[in-house]
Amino acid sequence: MTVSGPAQDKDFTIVIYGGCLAGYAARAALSRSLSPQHMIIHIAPNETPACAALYGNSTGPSGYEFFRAVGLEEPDLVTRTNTSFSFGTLFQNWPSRSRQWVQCFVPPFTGVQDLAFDSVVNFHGGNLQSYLISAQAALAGKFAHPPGDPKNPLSRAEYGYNFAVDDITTTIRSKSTASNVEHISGQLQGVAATNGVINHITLTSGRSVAGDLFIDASGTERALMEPLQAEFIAQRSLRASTARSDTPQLGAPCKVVTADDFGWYSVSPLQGYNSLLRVTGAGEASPALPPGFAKYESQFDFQTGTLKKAWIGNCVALGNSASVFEPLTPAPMTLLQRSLKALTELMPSSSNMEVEAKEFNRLHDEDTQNASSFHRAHFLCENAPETAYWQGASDTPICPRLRRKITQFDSRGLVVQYDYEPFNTEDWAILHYGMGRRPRRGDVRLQAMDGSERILDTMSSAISSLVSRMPPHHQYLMKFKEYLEKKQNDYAR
């Protein structure tokens, strides 16, 4: 039996094994950020896992960055991709038939007289959405990109994607060309460790491939961490269930979820078409569709939890299999880039692994709380179904870091933030405010305030003002897509 890799002129060994968009993640933005003394041999399975899924089709505002680092600049998402832009995601009937609100990307608030943005808008019993442009802009099915300005109320929003993962999967699979890149089609047969150390991999093809550092990216499946006895936090246990309905126009710009007593499910709008997922308790029916779809097209069930250290001994675990999230957030996009940064921060030089694998272990622990915090903060509520998805929801423990949150909110609308958190002040603002939640008291500030309505009212009438004549989503994607080809054409000639 032949044993390659690693190569005599290659210093260092990269080995990836899954075929979802983890592993082609890691690959490309490996592949374009270390020098090519590092060979990278990316060993991609024939089919799909279903779990790819779980990535949940949105990004917020840093999936710009992380587009752009596995190669991906936006001309390439909006002509080579069904991909949409996002001001945000609609919740609608969480959990009752009450609640609806825009969880928007928005910039660092500004502050109206030194004091809190939102607690401005709260005092004079405001509601805190008529004042994000990205907010009614969604609503109103309208897009356009910020300007620079800062005169212009449109400067005040951020944005993100909607995606396919399989789409994005495929064009970053043909992007990523480097020469220090070898691909293998195979399907993994063992794993040779010693003492919690990977030596090789063997395929089913009789292949073994050895390498200095091993990246699992096969997802729930977690290929190369079971063998090495990696610890899963297992949460709860749900099923997803995906369909798309053909549109012969592009939606809001913005991901819609909503609640009933099933669980939830999400609309995303594609180019070409919408994306369903569903996610409901684990080995329930599939409730029926909802109105423009007409069948689903997968069903899988699957384990929430993250594992206790995601990197273990010579073996990092990226996305899925390092941690699973239902997709009712970008945490899953969110927390994969942030992984796959900081591995590529802490690229390691040597077989001696364990400060880098230590200050990894270190990140996915904080990363994973502070994403868990904001998950469960959407299921404190009342009058939520009494069905088991939502009472499995209700009974999930609540963190010592969450409880805080909540604590300091409800007493005087204190926002707390922990060090790096991947959902900042703005988004634990909107949540709390769209979730009803109101603080008992304000900052005695409030009270001496002078003029402060005026200004709010200013603003909200420049708001509405500019998004009445701002392009539809549709329409402005049509335009955009249509400049960046004749800037290709131009270009070509």
Given for the second form:
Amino acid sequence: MTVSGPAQDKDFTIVIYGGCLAGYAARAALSRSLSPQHMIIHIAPNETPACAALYGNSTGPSGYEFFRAVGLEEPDLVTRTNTSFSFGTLFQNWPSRSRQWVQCFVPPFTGVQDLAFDSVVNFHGGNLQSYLISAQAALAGKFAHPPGDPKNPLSRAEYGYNFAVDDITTTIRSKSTASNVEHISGQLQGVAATNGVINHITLTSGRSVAGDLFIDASGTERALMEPLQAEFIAQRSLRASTARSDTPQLGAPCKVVTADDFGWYSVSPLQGYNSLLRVTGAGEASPALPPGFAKYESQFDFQTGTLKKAWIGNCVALGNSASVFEPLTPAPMTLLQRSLKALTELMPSSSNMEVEAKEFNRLHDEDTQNASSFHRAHFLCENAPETAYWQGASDTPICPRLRRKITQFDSRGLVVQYDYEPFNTEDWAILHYGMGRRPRRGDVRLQAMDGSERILDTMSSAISSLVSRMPPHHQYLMKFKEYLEKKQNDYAR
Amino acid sequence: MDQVKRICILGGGTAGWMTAAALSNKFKGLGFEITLIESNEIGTVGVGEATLPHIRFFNSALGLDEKFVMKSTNATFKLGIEFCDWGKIGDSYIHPFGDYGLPMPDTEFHQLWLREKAERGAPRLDEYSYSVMAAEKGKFHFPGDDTTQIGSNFGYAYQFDSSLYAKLLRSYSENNHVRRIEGKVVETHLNAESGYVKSLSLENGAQIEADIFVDCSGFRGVLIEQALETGYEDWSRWLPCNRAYAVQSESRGELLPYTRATARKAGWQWRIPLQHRTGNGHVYCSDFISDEDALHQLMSTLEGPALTDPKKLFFKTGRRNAFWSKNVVAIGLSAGFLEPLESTSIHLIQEGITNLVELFPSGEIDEYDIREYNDRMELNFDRVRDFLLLHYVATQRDDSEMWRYFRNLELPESLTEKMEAWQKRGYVIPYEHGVFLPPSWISVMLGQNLEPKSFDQRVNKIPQEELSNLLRSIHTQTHQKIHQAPAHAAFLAEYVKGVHVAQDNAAGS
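Same protein, different condition: the form predicted alone was shown, now please give the form predicted together with the partner chain.
Once more the chain from above appears, this time first in line as the rest of the complex follows.
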């Protein structure tokens, strides 16, 4: 038996186990941000786990920073992968046929006369969506990069990406060639641990790998955390099915989520094809595919939930190993990004890592609570179909934080925020109004506002006018790609 | 539903007039009736002569001109607070209203400094802070617009005469149609059914009715406690100081742009330089020192002759169980008391007012508004408490009974975790909603000799020479900027020169 790592000339060895996005992202981000004194051994099984689909094909605006942290600049995404731009998610029939809104990405709202923008719109009986350029552009299928000039209405938009997880994983892998990374293709056979601390792991090849810190990026299998008796707090048993459909022309810059009796499905427009992800109750036969899709490519059951502690001893769980969400919102990607950032910041330098684990677990707990609240809020509706999926969704407990948020919004349109939530005030306001919630009262100062209607009219006219002049998403992306490729060719010469 | 329209503020100190000014400004045009009752017979505590930078936003929201406010209140600029003898006797450091160094792309500046210090040695972190260095040199200049530049990434506050500030805001409020009634409350009448305060009877027989009452009556809590018996959460086990002597003295020496807090055997002593005098006080715990000795400690260390008789104050650290109960909102000392070690008294008033404006009943008083207000204020008080307590426990002092008491104290878990994370790796557990951000925690922990054993591992990615050059460059730039800045006294004199202040401090509305 060969035992490798910790390497003699290295101060600290990190062993990553997992062959999908979390594993490659951890490898890339850590090798880029840590000194060569940190040795990284990445063990990747040959097969990508099916649960990779649960990253959900989309990021919010923080995706830009995430991809940069793992070595992918926007030009790489556009020219080397089938990634497209996204102004948000269009929810339709959610949960009844009449309800539709774009859960779009926006920078912080600018108040009107010191009052929350969304409350002013509501006071005048307006539709918040009309004043959000990212929502209007998404509906019109238009895209352009937001400019820096604050006078331009498009500067009030933010964007994320639609992406394919396997495509991104491959690209990250190809770019991750740091000298302090050793790649091992292999399958885990066993974990040798004493008192909750991993000494080494054994692969089916017979090889043993020791390290100072282990990262479980194995997905829902939680291959390293399970032997440490990590407690997984399960919520729902669901089934995910995926399909793809080739398209000659790129669709609108948003993911489209459609609710039906069986659950929901999302269609993400990518360069060259649309990617479908359907979520239904576990064990249920997958319903008929929407038009344009011929057959399901994969189907698997999964359990949503979260690890009570994502760092035990010297082992840290990332991505789907740490928490499993229905990929309805960008939460899976946002949480992967945030936990990777936290791990990088809290990277220990010795075997004493209690303080780091405690803080990482606090952040994990905060993030999963807050993201779960945001997810759960999508299912707080009275007119949902009376089917097993929707019944299960509405039976999921409502945590005290969400109760406070809903109570305060219903009462007076107040958006309550906790420290460093993954979804900000604007995300919540758009969700509340999108789902048709309306506060019983408003801020008392709304009664004395002067000229705010005119401000809103001017704003919505400017947005309509600009959106009509914006290029379609497919055209913009094609030209942008041509420009980048030309630049790359010029540089190569 | 009937709109709450009649607001009665009880108490005319800093809290009362700040509340009156803000409500009269924010609710202009809504037809509200705002009445403030104050009695000349009841003195005000004159809480907090030193402020935090947030006060500038309060004044600016009222439309008050800074020069006018400063001239009217004999204010000086404040760049931070100097803490003397806290870590150990002879130590001193400044808690600045600003960042250290410059924003870095991957990690905080102090992490770079920790590595440089460990590997090559480095000047103290303060030398990379514009506000600390400016304060130490007695300089002042307004921050620039680009917060990524040295000389721009700091804030400032004021040291002012709070009684003059209250006077200015009284004038402002009265110009905004706040009705002031001189009188002493002798009885509070409650609605038998709802338990709400219905009216107040004054000594002269007048009855004042209102829909909502703001209790700014000070420590007594005439409405929130005496009438509604809301209860008090006692924090004396963590912050045992319970008395203070305050006295004004003649100014001596250079006009400094910072407040000083000097640790003593049984408490601490403040020194706040204003344009025309110096404010002084000794906060102490009566379990560890007699009143006579506490007074002697204060009077024997004044820098100039006393201008007033010392005023004795009694208090119990803690907060009300509810800041808003039924139709009474407590703001100021009636809401709770935290010693003014970090100049938070006026800030907590400001927080109370800001939240009241945002949550003011639209229609009738709603249980949800009350709940939200209380949740927010609880968080504010709790987080300030932890920060104050840090000063007493991050210390090597054991030279008196009080310091030994703190050595054996069981701390709130939130504070213990924060100190452990810092000592292990220079990491500050952050929060978003609260007044003291990481640089404040860093200044106190480092200033009181809590040295981290390690640092953020990402810093090791930077080649040593590059790191040294970067730090050297920031150090040089900081000192060059300080060299160019004018002296605080000269800057202030020039700034308020020619500003006319009427005898009665009349402020425009």
